[in-house]
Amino acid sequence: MPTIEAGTPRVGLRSLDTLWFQVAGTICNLACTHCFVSASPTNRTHEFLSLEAILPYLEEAAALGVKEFYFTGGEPFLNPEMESILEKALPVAPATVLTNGLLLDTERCRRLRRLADQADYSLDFRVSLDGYAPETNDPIRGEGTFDRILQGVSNLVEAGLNPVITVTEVYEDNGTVRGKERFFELLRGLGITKPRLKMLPVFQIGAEAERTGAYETWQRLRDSDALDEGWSHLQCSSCRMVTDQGVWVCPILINEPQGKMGDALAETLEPFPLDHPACWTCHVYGVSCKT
């Protein structure tokens, strides 16, 4: 085990509110230049999670009082069992799928709507977009992706599903009042009367570190940085992440060996040291991948 520097804070798991599944591993149909896990068509650091592998975690999470599931990747809909996985998850808790939107064809969206209508709990979708025009989105996500993403969003809307559009602050303008309004205008133009938008900062790890540079040495948390409520504002105080290799502390650190906490959820309930610079981003920007 690596040595933990004196003064490094630890965050306890106050409750397992959210369980994440890296359902597509690091396999994606895109290779976005800001991806903090460097997902791509050729990155097999983490592989698909099968339905068979997920079922025991659903059962264990239910016993621990889980409140919601999130499914991410990579691109979740590359996993051929994704819809079957949702069928098994939705009787346990609400589910959200984080997707790039490229595989949301008309027929899939209709099936997802039927699944949502039949579910005990809510089914939601997050579609990633990094610019309100091809000129800004496509340099990050790939040539031609802007129009394809909007088509996927339109297919969801036509099926009666209103996704959250997730935008990173990869451009300074994205997070401004005017930038947000540009995204809202874009979504209203697709016929979405109540657009849903979530802004997230970028993490300077993975592909983003290659694009703009890694963290500085001073970007580390210390015990003295704690808020009045301690570290309970961090998502790692109420979540864990399952990959094909076990259970990790959070969705951000799956490529960091120290982020793995065990093979079963019961092995990951102890406090975790906040000794990675990405923890600094979560603290400073109040990052939560939840709504």
Given for the second form:
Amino acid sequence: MPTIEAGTPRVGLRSLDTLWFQVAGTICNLACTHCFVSASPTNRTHEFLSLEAILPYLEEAAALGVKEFYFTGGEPFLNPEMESILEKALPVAPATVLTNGLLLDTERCRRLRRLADQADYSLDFRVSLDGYAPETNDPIRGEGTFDRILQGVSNLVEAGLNPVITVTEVYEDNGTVRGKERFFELLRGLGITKPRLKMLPVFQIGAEAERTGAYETWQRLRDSDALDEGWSHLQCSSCRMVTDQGVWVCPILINEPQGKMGDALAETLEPFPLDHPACWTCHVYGVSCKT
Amino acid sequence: MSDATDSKLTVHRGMATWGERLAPLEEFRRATARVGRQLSQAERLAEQQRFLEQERDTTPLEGPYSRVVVFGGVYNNHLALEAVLDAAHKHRAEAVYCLGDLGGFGPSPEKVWPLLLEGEVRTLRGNYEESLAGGREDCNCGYTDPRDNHFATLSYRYTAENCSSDFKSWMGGLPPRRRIRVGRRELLLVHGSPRQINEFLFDSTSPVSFLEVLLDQESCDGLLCTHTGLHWHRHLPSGRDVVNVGVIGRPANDGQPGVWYTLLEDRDAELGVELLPLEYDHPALALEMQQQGLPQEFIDTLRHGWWTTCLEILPARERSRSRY
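Alt. form predicted in complex with its partner chain, vs. the form predicted alone above:
Let's see the whole complex now, leading with the same chain.
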């Protein structure tokens, strides 16, 4: 096991608020150039999570007082059990699915609307989009995806579901005031009267490291970087991530075996050392993968 | 398709991403299988218990009462504050509690102070009081929508500039939590949640098991909070209650100009929880807001009952019920 350098901060789990499921593993119908887990049609680093594998985690999470579930991948709707998984998860806690929107046909959207209506808690969707035109989105997400994503968003809206559009700051302009306004304008143009938007910085790992270069050696956290309130602003102080191979500290580090903490949630309640450069991004940009 | 995309589609055949390199899948799986803690079933249960354990809250207990009125989010609305104090008098409430967020949104922030003092309102420190007393430049809401940030900053600055330093330091001295006894039940009063002053407890995102754990950790029979602006009540399977008492400062995003407060009563077998609508002279407040040059968007909310700004905080379900 690699040794942890002295002066590397450790972050305790103050509460398990958010439990993530890598429900599609790293399997995706796209191969976006900025994907920090390098998901693609052939990437089986993590496989689909089955409903059967998920059930014990739902129970354990409830006993630990979990507040919400998030489902991601890869593309969650590639997992044939995705909707059954939501049926089991929603009686326990609110759920959000992070999707690329390509598999959101009208029939599926109607079923999802029914699920949302019958649930005790909120069911929410996040659809990823990286540019407000095909010219900027498609080079990142793939040829023709801009139109297909917007079609998926329209199908959700048609069914009465209003997704959060998640935009990464792959282009500097995306995160500016003008950039954000252009995304809002695009969504209003689709007839969305209550547009919802979330911005995310990019992590220089996975495919993104090939695109723009990996982290520099100075981009590491030290004890002295802690804020007055410690590290409670980091999502790893309140989340864990379940994949088919166990429980990881957070959604970002699943391609690092060292990010794995145990097989049951009870094995992952101890502090975690922030010795990965991606931890630096979370700290500096105040990242939270949750909405 | 470009070569780069082609390679992305094929590069992982039989390979895993391991940090910045590719490794055979089996090698990655063997490595992950070796990592992490391994506990027996009994050890897991003990670990879970240790994790959930919390030091006992030493906040002094107030009461016992048989009837109290509780509200939150005054948001400078001195006319609604007068109205709720009248209502409390009519209910013959033995005590009145305010769970914080005195400023923002409405006009002339200083006006609520004497009302709180004369009404002997037992007030908690909310995140707004914390920011004002701490001399923060803005409310730190950090919305994605630039329009939301504009309005949030505007209302915070207006309140900060029109509050005396005496009022601000009084706010800074308010307690962050209180415990009261209603009948034989011990209730915890907080602004956001027991863990964080600015945590949102919305109806659709506060699951039962989460609330049961919070109440176990705090060893209380009920929890009262505010901060979201939307009132709700959940009677838990354990027989305990969680109430978001609502706010009197602005409507509950329900298309009605009225606002909401909570009446709690000891009914022996159960805690009586009534979420009650409150009418007040909102046209008069709208006029004051106009005179103070506050945004038309805020005045519209008072009149038609729908929020017009900062809706980003709402979960999917609450947002779907919202007009804007």
